[in-house]
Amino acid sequence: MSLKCRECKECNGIACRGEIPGLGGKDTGRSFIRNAEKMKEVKINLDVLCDDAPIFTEAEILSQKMAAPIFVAPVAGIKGNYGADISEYDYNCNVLKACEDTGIVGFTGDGIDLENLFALPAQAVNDHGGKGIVTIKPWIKEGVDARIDVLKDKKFMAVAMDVDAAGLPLLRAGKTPVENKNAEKLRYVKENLNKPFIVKGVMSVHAALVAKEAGADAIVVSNHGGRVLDDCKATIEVLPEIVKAVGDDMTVFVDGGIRSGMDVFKCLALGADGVLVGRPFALSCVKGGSEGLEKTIRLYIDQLQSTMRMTGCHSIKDIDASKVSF
């Protein structure tokens, strides 16, 4: 299998700038980059002397009870992106195993081959008891409407909008193109699934505020891995605002840059709830399946527990931006 990543020791964008399809950032690449970049520049501060009790990693999401607060974050097109000779409902299948073994959640993805790319992926979530979250990208009404009937006969935990998928010539090009939406747009999707309802792409207050008049139950501070604006900000330096603007009426993840226990951590610190992991979680299923990807959510969380541990922090509520520094 040729893969279209190189495997970089530090998965930091600046190999693969440009490259797409493939796993780089789009034009200079510089979103991905500053994605990383800002992620290493929070500090973690060590502090030892607290009672000498268990570490508890467990947290509630949006009603499911997890092993950690991270998830599998949504990807399609494996072959076209990373030169994976997988299909698309075996590679979902294999994400979802991982999940269910190791205790997290898994997101399926979306793209313009409704049947390979969502109808499959969405399958696969209804084959492993609905433990999933299915993604849909900001098409057209037509297109929508076409995601919400393949879904109907369905088992899954909740619904996904990657809104900024909106900048994708490709997409945007397409028979059935995508779309800018706004809260009525959005609020569309919840009424008619009746599942918890995650906006992915938000990366300002104002977005923000639109998903909570939408009646989101929950956001993804996400720049999409870089991969729809160059020179974009960071999520992790959009999240505290974020955060501080939709208070406890919201849940929040975010993602990007995310390469180890420790940042998620700094995450969670800094007001996440849960994070989303990409590239990584996604090369480890391609390169060794179920139990690849199994060992590295295993690596994750135990390299939180152990910066738990390291920061005076028993459980998830412990972790708070006292724990951190720039």
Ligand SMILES: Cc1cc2nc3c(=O)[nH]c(=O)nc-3n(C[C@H](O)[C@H](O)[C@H](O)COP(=O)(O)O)c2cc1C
Given for the second form:
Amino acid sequence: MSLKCRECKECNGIACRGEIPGLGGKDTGRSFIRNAEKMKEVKINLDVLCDDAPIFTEAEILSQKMAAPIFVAPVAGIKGNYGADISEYDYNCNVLKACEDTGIVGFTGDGIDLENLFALPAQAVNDHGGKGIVTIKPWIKEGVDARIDVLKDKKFMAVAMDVDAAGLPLLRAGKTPVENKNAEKLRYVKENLNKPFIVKGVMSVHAALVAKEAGADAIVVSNHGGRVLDDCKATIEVLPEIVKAVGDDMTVFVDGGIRSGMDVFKCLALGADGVLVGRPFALSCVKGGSEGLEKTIRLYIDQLQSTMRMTGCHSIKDIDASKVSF
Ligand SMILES: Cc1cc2nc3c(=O)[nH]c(=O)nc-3n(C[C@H](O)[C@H](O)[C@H](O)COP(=O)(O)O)c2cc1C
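Could you switch over to the form predicted in complex with the ligand, since the one displayed so far is the form predicted on its own?
Starting with the chain above, the whole complex follows.
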């Protein structure tokens, strides 16, 4: 199997810049590269002088108890992007099994091909007891309705919409194109699915407040791993101002360039309630199936736990801005 991913020691978007399909960021790839670079600039404050007590990485997010506040990000088009010889259904089953075995939660993705890229992943979530979050692209009403229809008889935990896919040329050119969403159109999704609703692809205070106005339960501070617009700010740069603007009554996730449990810790310190990991988890799954992904997830959780040990944090809520510096 010859994969399109170069499997760089550091997954930072440099070698694959511009490669879409593939794993790169859009155009020069600078948005992907900046996500990874800025994450490295956040430094963790070592301070071990505290009580020697057990460390708990557990969290409860959207009423779901998790072993750690870490999610597998939606990654669609696994054949086209990775060159992997695996169906979208099998890939997502592997993701969901690894999540089940490690106590975390996975998202599924979406694409033009309703059956292969949405219905099969949604079926995988259903077949894993509904323990997964489905993602719908910001299609015009007809496309959203088709997906709501698919979900009618399926079990799933929550639904996300990756609103930042609104400008993708390929998706705008189709018979049922994507569109920009306003608060009213977002509310339509939430009201028709009656599940926790997550708006993914928020990079500004304005967008976060529109999602809040629409009744979203959570947002993902994300630029789609740098795949939708060149020269964006990094997600970790905009996270603190967005967290401050939405207040405590909204769950905030972040993704982009999270490459270790130490990076998870940095995001939590800067105000995120949880993180999504894209390429490193997807690659582990493509190469090693559910067992490969399980190993990588456990590594992230172990690293998060040892970082907590080294910073005097005994539980997730102890992780705050005082634990990191720039
Ligand atoms: C190949 C590929 C496919 C993706 N497909 C989707 C998708 O269908 N829906 C979505 O919301 N995000 C999608 N994303 C974005 C990821 O969910 C996530 O936001 C991003 O990969 C996070 O950055 P990281 O890969 O640096 O961790 C995709 C990303 C990649 C690399």
